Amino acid sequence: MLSDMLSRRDALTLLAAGLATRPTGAAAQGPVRRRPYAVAHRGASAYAPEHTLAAYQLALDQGADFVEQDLAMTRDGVLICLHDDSLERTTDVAEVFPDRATTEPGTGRRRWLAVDFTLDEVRRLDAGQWFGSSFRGARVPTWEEAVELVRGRAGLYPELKMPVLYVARGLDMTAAWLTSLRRLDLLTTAAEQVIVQSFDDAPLRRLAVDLPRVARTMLVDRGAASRWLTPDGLRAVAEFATGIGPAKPLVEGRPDLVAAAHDIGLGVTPYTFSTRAPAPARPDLTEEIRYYLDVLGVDAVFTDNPDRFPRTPRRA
């Protein structure tokens, strides 16, 4: 047991250190290559409540490489693990603060803001009722409980949201995330056990500079396509991330363009390979990441299923 606990700590450390070191820029000669690895999309979320620690726990029990969390911060500037800006597609935060809601402009939605709630706020919501009343009492973590239970474990792939919202709050999510990586007692390990993400390319050109050992990952939509998955788009990423992550369509069919993005040193991480809908473009999700692995040669994949992860791909 403790053989395998090393065998998978090593494992973990040459796949982050390999990602973060490469060299950025034009001088970069392309990514070193090391097993495709799997993140597990906000955990194990086809089978578990999205950002749970139930759902953490079991990405890690069926063998992710990596656990991804989402961040928001709540009013008093705490990190948790949450996707949506808001609370009430996975909490009951509409019954239990019914009257907290802000008006969506535009659209009139009601909305329940996680940064209008303090953490003791957000603790008394129940995150796992949505998904099946198995998980009835699932709470929303915070980043340091999310750390506290992977890292050792499987890689923290932290995605660093910075919507209008909390710059208007005056919270810096960016700097409570390097703060974070000191008081977890991160920092000497960080390179090894987290790689970073955003939609966003302020944050990352901020890590950059500041925590530059450790891997960026540049997300592109479709809206940002255009922008970004260019060659001249993809060296200006390779300027301040050491790899991309591509909707899954964005890749389907392309290895002309993960060929360009290795021939500057950018890893390519495509999302979201899952059972649940959309429905993936092929038949069975284990070949469809397969294809993705090996035909279109791609180093690693944001799943919901990472028991569906091919352990032996058959690229060489």
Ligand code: G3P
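Only the largest set of C-alpha atoms that superpose within 1.5 Å between the two forms is called the rigid core. Not measured: the values here are computed from a predicted model. Numbering follows the first chain given and starts at 1. First, how it differs from the form predicted in complex with the ligand.
- Once both forms are fitted on their core, the CA shift for P249 between the two forms remains under 2 Å.
- L113: CA moves less than 2 Å between the two forms after rigid-core fitting.
- Fitting the two forms on the rigid core leaves the C-alpha of T102 displaced by under 2 angstroms between the two forms.
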Given for the second form:
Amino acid sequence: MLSDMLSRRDALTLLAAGLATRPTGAAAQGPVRRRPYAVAHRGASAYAPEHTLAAYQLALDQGADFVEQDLAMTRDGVLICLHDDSLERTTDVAEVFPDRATTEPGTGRRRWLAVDFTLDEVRRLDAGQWFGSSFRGARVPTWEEAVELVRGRAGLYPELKMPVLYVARGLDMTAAWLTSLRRLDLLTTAAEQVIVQSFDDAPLRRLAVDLPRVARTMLVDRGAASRWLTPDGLRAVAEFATGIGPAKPLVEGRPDLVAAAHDIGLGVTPYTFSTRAPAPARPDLTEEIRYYLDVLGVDAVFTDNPDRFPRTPRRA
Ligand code: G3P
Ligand code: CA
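For comparison with the form predicted alone, provide the form predicted in complex with the ligand.
The complete assembly is shown below, putting the previous chain first.
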């Protein structure tokens, strides 16, 4: 097999380039065929605290092809790796900054929004202890720190999470991300090893114009399925994205979806496969992933367990 003869880095480059160079829109006809690949969801987050360098390093050690970074912004405009828009679930912010919470209207919940803290303040937080005492001292990494760890060893799969949240603070997440790619020289040296994703079509539409070489995945949850996963919806997605990232029940519930996406040139990368949320019908995670790859025909998966990704898929 050709990929067996290539170095890991070459294989990654070719693999992502297949996405990055595929034309979008009406020109994006034809079947999609690539080697299936694993995206480490928030790092190897079944085994290490999500979005820490420890979780990213473990993902690399476990052979992940791509490592995901959910992105948020600090008050001083720095991109950090954080799934939530607030810090209290995955750090000790409530103990370190007890007086800095905002109260959520409606629920009355106290929240420590990332955008209310500077990077220096975020660096004081422990992002590992909540997961296990052996991870005490882990920090919230910046996007650029994640790039430095992962680049050249696996692809990067950043998610621009809720860019609209930052507009009122005068922060442009998409612009900040573009600037970082230039500063890190990712556009000239490794554009093919970056796939950007979002649940928001606006940043992807913008990047389709400003950064067409980089692959773009439109994430689709249950609430957005009726908009994006119809024949018309998929054609609309193909105008600005190179792939879809549906919640996995949306794929299992519609076995025709993958072929429909492939027919107009869209890759399919469902989320999230995890030992922490076993599927009742397929409790063995490797077998579940194999079913999605071999039977449903998806191209890649987001998984908390990169070590459970089947490296010898039976797809013909
Ligand atoms: O980005 C794919 C998957 O991670 C989407 O779900 O909530 O984990 O970001 P979430
Ligand atoms: Ca994500």
